[in-house]
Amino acid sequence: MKNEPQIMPNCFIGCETPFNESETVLFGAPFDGTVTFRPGSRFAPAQMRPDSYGLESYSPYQDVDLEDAKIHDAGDLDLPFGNTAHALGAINEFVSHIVQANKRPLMIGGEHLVTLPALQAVYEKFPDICLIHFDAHTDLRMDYLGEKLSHATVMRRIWERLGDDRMFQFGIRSGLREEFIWARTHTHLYPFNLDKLEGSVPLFKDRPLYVTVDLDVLDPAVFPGTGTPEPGGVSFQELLHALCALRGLHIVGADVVELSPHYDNSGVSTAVACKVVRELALTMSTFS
């Protein structure tokens, strides 16, 4: 019998559990219709799936394997690139389906605005939810060039749903002066690094959490493949340590956004993004 050519599975490594048997549902939201600098994050989910096979499904950091975590890869949503409202509505509808099936959504963006409809859907089931936000940017503008729906405004729109004292922002090092002033009285903003994350963990005990990772929280020396690189970011090891510090918490939804793979032809940024997804997926699976 002749050797047949191997075809790469069209799913993220270790995420082959059928939907009905899964506890976490991974899916792609390939949308970047409101980016303020360099587009391209809509190509991230499709690029990450084949590149994930450069990893192992086992994490030696957490001593857990994706194949034991009951994760289903549902593929990418088919989103209308030119219609922001319809794209956000499709994401909200799909995440609602996941949550109503008593499963956890893990979304791969796409730009950061995709977090808004996902969190809104999770909020409907968990109205006391808190948000942990890793990012280089505040994303707290009231509008961007008159547009209220933008990846530069996403955290302000989320605050309008959650209210004060339920958003915890880490690694922030860029934004308007007005955003930083506003955050002092409305969010918990810990700028420049992730040092305060571990000390904040007791605040989240028994609270449902949504975790959003904008990959530009990483220094562009580690992660150049993003639309808005911001020098001065954290290392991969620092982000990994922060994600592992969340083990055992009640994470009911999460996302990883803002990889734009074609800005890093080496493929290193995509590899970093895949590893962040793996570690976050495994962190989510540790709640009991």
Given for the second form:
There are 6 protein chains.
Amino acid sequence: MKNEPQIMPNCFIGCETPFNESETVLFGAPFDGTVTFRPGSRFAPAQMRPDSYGLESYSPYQDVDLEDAKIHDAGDLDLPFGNTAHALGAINEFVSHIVQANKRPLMIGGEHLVTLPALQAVYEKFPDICLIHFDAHTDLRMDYLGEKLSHATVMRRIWERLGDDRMFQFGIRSGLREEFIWARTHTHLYPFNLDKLEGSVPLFKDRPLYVTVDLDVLDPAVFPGTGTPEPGGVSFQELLHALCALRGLHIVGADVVELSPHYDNSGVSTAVACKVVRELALTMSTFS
Amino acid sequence: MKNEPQIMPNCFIGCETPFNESETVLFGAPFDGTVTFRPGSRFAPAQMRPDSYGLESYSPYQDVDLEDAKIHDAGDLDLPFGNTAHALGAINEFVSHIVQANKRPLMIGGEHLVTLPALQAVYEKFPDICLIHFDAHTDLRMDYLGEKLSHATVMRRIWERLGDDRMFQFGIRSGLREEFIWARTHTHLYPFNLDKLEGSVPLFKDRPLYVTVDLDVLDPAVFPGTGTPEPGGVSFQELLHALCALRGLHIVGADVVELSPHYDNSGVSTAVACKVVRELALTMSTFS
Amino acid sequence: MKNEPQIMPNCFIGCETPFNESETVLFGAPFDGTVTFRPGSRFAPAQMRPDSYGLESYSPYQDVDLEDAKIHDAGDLDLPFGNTAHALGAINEFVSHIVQANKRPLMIGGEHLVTLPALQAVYEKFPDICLIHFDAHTDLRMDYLGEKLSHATVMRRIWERLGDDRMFQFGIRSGLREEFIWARTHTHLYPFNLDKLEGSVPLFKDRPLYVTVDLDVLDPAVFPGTGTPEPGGVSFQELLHALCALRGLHIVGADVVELSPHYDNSGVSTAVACKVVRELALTMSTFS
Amino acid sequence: MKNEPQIMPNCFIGCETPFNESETVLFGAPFDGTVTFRPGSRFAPAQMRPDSYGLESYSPYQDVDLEDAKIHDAGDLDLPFGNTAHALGAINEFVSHIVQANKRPLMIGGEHLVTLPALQAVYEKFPDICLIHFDAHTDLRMDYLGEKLSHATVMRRIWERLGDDRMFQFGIRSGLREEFIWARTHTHLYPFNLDKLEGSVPLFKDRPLYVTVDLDVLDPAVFPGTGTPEPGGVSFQELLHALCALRGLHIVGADVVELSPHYDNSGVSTAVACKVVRELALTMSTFS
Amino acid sequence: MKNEPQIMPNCFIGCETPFNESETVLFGAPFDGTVTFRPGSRFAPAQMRPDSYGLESYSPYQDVDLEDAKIHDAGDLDLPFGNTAHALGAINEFVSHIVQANKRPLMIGGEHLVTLPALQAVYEKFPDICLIHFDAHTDLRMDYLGEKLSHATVMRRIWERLGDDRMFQFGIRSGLREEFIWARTHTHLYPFNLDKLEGSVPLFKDRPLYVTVDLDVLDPAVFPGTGTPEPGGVSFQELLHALCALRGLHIVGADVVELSPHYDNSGVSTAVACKVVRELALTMSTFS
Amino acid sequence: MKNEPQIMPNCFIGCETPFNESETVLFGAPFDGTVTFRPGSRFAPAQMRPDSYGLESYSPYQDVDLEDAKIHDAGDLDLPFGNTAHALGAINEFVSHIVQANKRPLMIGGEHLVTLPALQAVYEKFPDICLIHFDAHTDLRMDYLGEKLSHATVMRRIWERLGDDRMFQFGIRSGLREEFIWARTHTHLYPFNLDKLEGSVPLFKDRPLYVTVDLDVLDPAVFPGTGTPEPGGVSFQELLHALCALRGLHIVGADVVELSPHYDNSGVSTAVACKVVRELALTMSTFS
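Now the other one: the form predicted in complex with another copy of the chain, given that the block above is the form predicted on its own.
Once more the chain from above appears, this time first in line as the rest of the complex follows.
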């Protein structure tokens, strides 16, 4: 046989940089153990890789190509089942590994609780980190039916680490009345849309940032494949513009969570998740 | 066994008020016998109850909670099959029962024809009632293939009771040319969107109102699970704002119709229907 | 209003007997927290109730009607999320309540782990109980990724209570080699089909029996809506005949588990689960 | 342009014979107005035509080709909506037209009630006709919630015309206890499977026959796309062998009903219905 | 039989004009052989015809009815499989036939490559034709994996015929960087939305125009049933307004491509495609 | 970080042997360019890998584990689009590479035409090879609409290489009359089921064999996710027993083709395909 066989890559499109040469490390955290309504986000990263080839690696919005952004796709973590603490531990350990290698983690969930161990690992290196949080839900409960670790409490747990005035929440349109009241004095919660993001960018300058995108911030028309669809969300373009508004900022870690692909057999939700990952990865690569 | 077993409620979220203490009575009218394209709205109310728990009972838009709105969920009517007149009779009888108890009916369809007997029952008590009608379709035919009772004729039948200038139609974007012409002299028909609603509110002050929401007024992107999807509809936010614009008015009855859940396996249409019911129920509760 | 409104029942078809007059108590245990492949069995009981009306309450196979079998449908347990121990505790408590009232529990899962607390409660009253187990999978692992409580270990946990020679496993066609070897000395494992059941019936005479039906014992052609579809299973008729072969035996508790309805949009899997519940409930009612 | 454009046929595969030269006339009766559980069989004939080209017109079972069987596809009747009597009248009229032209009608439903007017039209010409009935359900109720014309009563209405001992029912596995009892003295009801068909063939010799195939006689594994799936049915091969056993008999009319294609997105149910139509049409063509 | 049987038409709604009396000829070109991601647009025209009856033939946007627009539906071409050149040849031949009869072709794809032979046929008669192109993708590659004829190269092939400054591309949001660069000097490419269309209309006056609508210009929320869904597209209303802005222009040919109906089981994408065809057909009919 | 992160494998379950140490090389050939009805088998191998983990690597039927069978998963070939000859050439080249390394190829399609280049490569080394062919369709046409290379002609092309009496076809139930006639004198065609396989095994002794499994040999109830579902096929158990009957024979190459996963959203067809691959791979490993 003259030439090596041509084998299809099994990484996310345009993310073929070896770990050592990479600046951003993409990986999957297929955990959905605390979901209260519809589970299935465990299947997200495995579904996204092949479907990412339905897109292009080039973004005409940012005029950059993923192939130039030095991204390594490390695959999916093999997480223990039915034991939340163990799964979170494994995520924390892997993100620490990335951060210690002076690279930026870009995690694909899984449910939103996976943000907690990832952020904690990044926080070890960047203790003055701020959180930019896109979501339909407050996620600020003290506990959920007695459980402290839940996708409905994750932002409250993160607040316990970061404290007041370090969390910026955009697009929120669902929660308990108590959560909305509590947020008034502890976080920057901008409900219903992303209109306040652009004006907030000056606050983010020169600070290390972690960006977490719960994809259910999007309207379910755009993104039906998710665990708790909440009508009345933002359009893809609004989210895209928000992500692009963060260009040049010091994003030291990020994640994209809550795609539950089996609830959208059209494949559109997976395509949306892939394009959000592409644009977020490119935005992250613009800090210098 | 020390404590009573904890059993999940089988009512719509936040609607656990007993009938006697309630101000609004929610119930299902699972009838779809005259649908011309895709049937299946008979399955709507049974699907909505469990899925309503994917939402919260609290609305951050109106800053009210369903649990405070004194709503009783009476379940679904057991309607005879294949005989339109009998089914409409049973609905009329049940709505009369609610109205005579000085409560507000909030009916979940079923197809749009169920509005006719409900409105007729409310009309008995409030003969000066006006109708606010959200829909993609005119529903103003004199008959449909010879049939007088049809989801395509329901507004014409209602007009025969109410007469000119008592019906306000919003979002209409489909019908026969004749229907649009007829509407010019008999109803207030505002086509394509809901932009004229806010300006119409002063007309509604101090009058008893019946609000009927055919969910296909929404764009099929937002609400694919319906019998006759008609592209070019309004967004969820537009409908939400319209409903909120009715706060404080004297709504004496209402319905939400035409969810056909089997046509949207993602569950999003059901979530949309549930959220419309929540916001409409809360709007109704603001009259004093 | 002359007559009371006719409201549709929200119980399983033919199970309207009040608790006190009932002999069998049907209830749902919507827990799927340890599922390793595809979750979603939490939605089973809520989906089965309305769909049960697509069947008849009369069984021509057994010539009995559910309406004669004195069954009470108690609804679904409201189980805490993300905490396996608490959920199992609530199930155990509720089954104890049923058993102490001298009634037979008939539980609808949920995943297979729910059998553990139910059987433990029944065992308190009937310590010489035997288990009849229909399944595609051995479920005999000592642990699963370190976890003791898992749908993959449930039969091992039950064995720890019952001991050797008390468990009869039918239809098994998937597992680790170690599980098959272990079963040789500890349980009666009849692989691949149900052919050995009829011959085993004499062994079951005069003993209290618990019957657990993991619906994935059926071929996925018959029952696609399940968490771990395993090709090569039995037909509906084979399972039906097996259940009928148990008529007259002393079944003191039973369950039907692992319907994951969102994976079968045709609704057929739900219909199958309902019919299995009907036939099992009728079989249970034949002991005297 | 040299040659005529090649346009795809829009008839059922192999059924391009003009009406005048045809022996069998195939047509659709898209009516589903009395269905009690899941409607949608109105969409069956329009879905079957294009999908029939996924099969071949040649049957290796019977070694005959549809193209040799002189079949005309007349298209679908345009039936009035929401008025059962009118729809049945139009079917009756069209079948009379076929019968008077000395051709055999082969009707595609729609729900099972369409058999009534078709059989009545055939009966006018062949008053000693017998009915061969494949079904999961008895369809022998006197009325359904007070309605005389229903898919649940159609066989009782036909009996009122034919009288005792003229109806042969195969595969029945669902109904009220009363229906099974009534059938003992009025029809030949062979429950659960088709085993008794072959032995009955001598009774059918030299008599005009009408064959009605309610496709839900098949197991829902084979045929999920139907209104009331009833687990425990026959395999495709069993139905095929039964149809082939009727070769050479004097079948003067037939129908295939109760495909509801939207409930099976895999398209398999439609393929099954097409193949049943092919084999039944070929069987009908063997009388001489 | 007194009156002729009433048979449903099998053409697109309102397109029953005979060929000779028609001004526009609608037909299907069910070819999808070069699709790189998800095939299936071959099924589009056969699905659209019956579903078009879910709409009305009257457009309230344009206040015209399809029944007045003299449209003939010629059915679908029977195209050879697996041989791109032969399929394109057959399309070219059929469009030439239409053009030579002084009628306007309105083609339903199939994939986008079908535009090439259609435009070439129209170009023979109107060599100064301009192309108005709605799409998510540039389609301007020189080749795709070495192939010249591909849905990813179709606009480049057309440019080779038309030359610079004759192609106007709207809504483009995906492609290689090289394609975007190349377009700057060869086509009028307006990315991301349709905002520039209205201002371009004066350029189109008095010129023969071909309009090609790749439906993936729409956001996948609106139109999920397509081969390469690309998030961030335009709304239905934006496309509708763009089409209406072309009223009165000299459109001599048009097509609507890339509906892949099996990827949207809700049927909404098919409804959208039908409504785009209706509005485009009506727009075409306004030139005088 | 103490221990290496645990990353999930992206190969087929139990196929982690390095190429050099392997005896069997599994790979995907995602080509579906000549499919005449429903395309999509290009998506099969990428879907099967993650879903294979829903099964176990151990087979209780054969009492062997994939982990002991020395299988290397080489990934999927990156095949050129829209050019059949190029795609077949790449497959041929890769299989030659495997065969020259003295390993057995086990290919996952794609459509059935991929068997042609694979078999040709194996034939170079084993010119006396026989073909064992499981299928619903004859695949023996001389050409299909003029095309020589098609999934409907693949067995005829192979016959041109192998000649008479070297092809054994099982389960065939669809084709043209001419194909069935032609097969009588050129191949061993056993229609409808696999009953004749076991008796044929002595003929296969001591000969190199290629086994091709077109999964549509299975009944569509078992395997709906395929391009041309043909009712009346064999059960999973029948196919399983047939594969096990081949244990110990000298299978030098094999493939499993025609899974089109998007047509079965339940995932069952993918599970079936994975289990067939597992059992076939284990059977292949038994020759010594």
